[in-house]
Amino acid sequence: MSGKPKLTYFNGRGCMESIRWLLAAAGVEFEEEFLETREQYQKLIKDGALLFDQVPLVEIDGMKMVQTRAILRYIAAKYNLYGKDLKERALIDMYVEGTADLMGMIIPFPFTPLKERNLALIIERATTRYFPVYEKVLKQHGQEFLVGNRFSWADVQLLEAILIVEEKEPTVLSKFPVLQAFKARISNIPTIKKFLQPGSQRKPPPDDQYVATVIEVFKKD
């Protein structure tokens, strides 16, 4: 074992992508094992690796961690991306939960039947419910980062959310100049810049092959 965190998930974004983002932002190298067959998934369950029979699975510091939010909080705390005190952590949690709600509308999108996909609703929510909040927060305190004037998990996840919404609607930030500046600024942090380069462990938008693999692995016998 190399000592690097090991991530077990599909070769795609899903619930693991925010974990990849956070580890990359912290400058932490990690290994990945991709689920490709139902047999792999069943073996993880049989071996007791999945506490609730669910992935993502992250092996770190001798633990086999499941549940996306628990994993993210652990990584954020371990690598000093979780604020300096309880109040800052509460703010980070609120901002992260907001972006998670937005991304929660996008992650299931490729698995939704074409006739039921509502991209307009996603863009409407992004531009009227979520992005205005972050625009206002950054504008009011005039600092470079969302919380405590230091780089945190909240900044990482907001950038991730901005970029995945922009994949659906490239002009989504046209009315948010402060967020445009935030995006440029955070994208140029060395660890983030590296993660955004071709060849990194960042995953592309889900394609038909990814969707088919997930469905095959999770299918019921």
Contents of the next structure:
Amino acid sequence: MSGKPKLTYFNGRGCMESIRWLLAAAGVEFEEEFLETREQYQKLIKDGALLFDQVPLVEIDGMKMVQTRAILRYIAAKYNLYGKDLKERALIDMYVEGTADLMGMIIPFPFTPLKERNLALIIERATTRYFPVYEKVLKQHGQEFLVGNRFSWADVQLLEAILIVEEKEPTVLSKFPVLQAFKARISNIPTIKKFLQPGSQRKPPPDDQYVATVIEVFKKD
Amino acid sequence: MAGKPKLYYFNGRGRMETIRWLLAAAGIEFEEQFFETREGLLKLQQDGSLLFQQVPMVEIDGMKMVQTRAILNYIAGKHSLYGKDLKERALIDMYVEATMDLNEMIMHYPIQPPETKAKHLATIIEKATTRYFPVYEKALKDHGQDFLVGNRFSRADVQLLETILMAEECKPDMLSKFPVLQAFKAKISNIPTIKKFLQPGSQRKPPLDEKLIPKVMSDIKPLALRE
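After the form predicted on its own, can we look at the form predicted together with its partner chain?
Every chain and every other molecule in the complex is listed next, the one we just looked at coming first.
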């Protein structure tokens, strides 16, 4: 029952990356098993390890957890990153769902045919729908963290989203001074700083190898 | 601060329906404000009422809540429909996230272009009967209890019933191979608050009217559905 959480996923970001971020931010060491072949995936299914035949899979506290949000909420609550009461949790939920929507536009990018990829829309959404909200929230209360004057899941996921969008458009925070300060501050939190260094379990942006592996593993017979 | 929750959405199911189900199941009366046109939605956006310019929005306990899952989590937490501890919550979350995945597929079915419609329906049926329903059938069979988690009524039961009924609208005999789910459906439908919600005249919304689809696609979808 004890022991480190074990993550089963591709050797790449995908839907597992937010989970890696959250565990790392909480200072929780974890192990990883990478999906490389169709046979591995089929074995996992046959073994009954995947409740809905899907990854991410995180083995934690005796459970084989699936469904990204279920996993994130469990980790957040367990490690006190989910606010102190229902109302703080409500605010955190709204904020993380917003960043999840934004990142959700980017995650399928490598699998989208070139001519359908709409980077301009992602940048527009980031700069007109999402980042202004967080800029305003932080500016209005003047605190270091998004919710309840305390570090939470919302801060981790916002930093993750900022960095992912910046990879696509490095100047994306140019009109958001408060977010720039937020980014610097959160990046300096020791657990996060460690995760941002080379050699951590943070995964690089998807490359052709990653895309090919995913397609191969999920190919229909 | 007190007073009934107020739901802002179109007069249809969409992403608000699961929220209506949960409030109804919890026995919470709620008000609704519908917009019929782009203008109605634009006004709310300009008001600053919508955190991310999107609906659903629910005014509840002094908050203007957006994001379907945030709203559902809050209602479930407030009304003791979210398990008794972290581990029950984890199980409930796994179950409801999956029903929401299936709901998402079903929600998009009426607005599919004619050339992909049949394939989309086939995928819904396949996923429902081979990926999702077998899991709930087994969970209920294995523990033999009335409810999915912790021997107590929770949002998982509500959301599963909602999904079953929507799936049956796609294919009436969807549950033919799932006797335990058939019994579950009958039992949960008979819970007084749910029974009331299933009766004509309740705030439950009907399936999308085919005639309205072109309007939904041109006016509403670009503004509201997650893009």
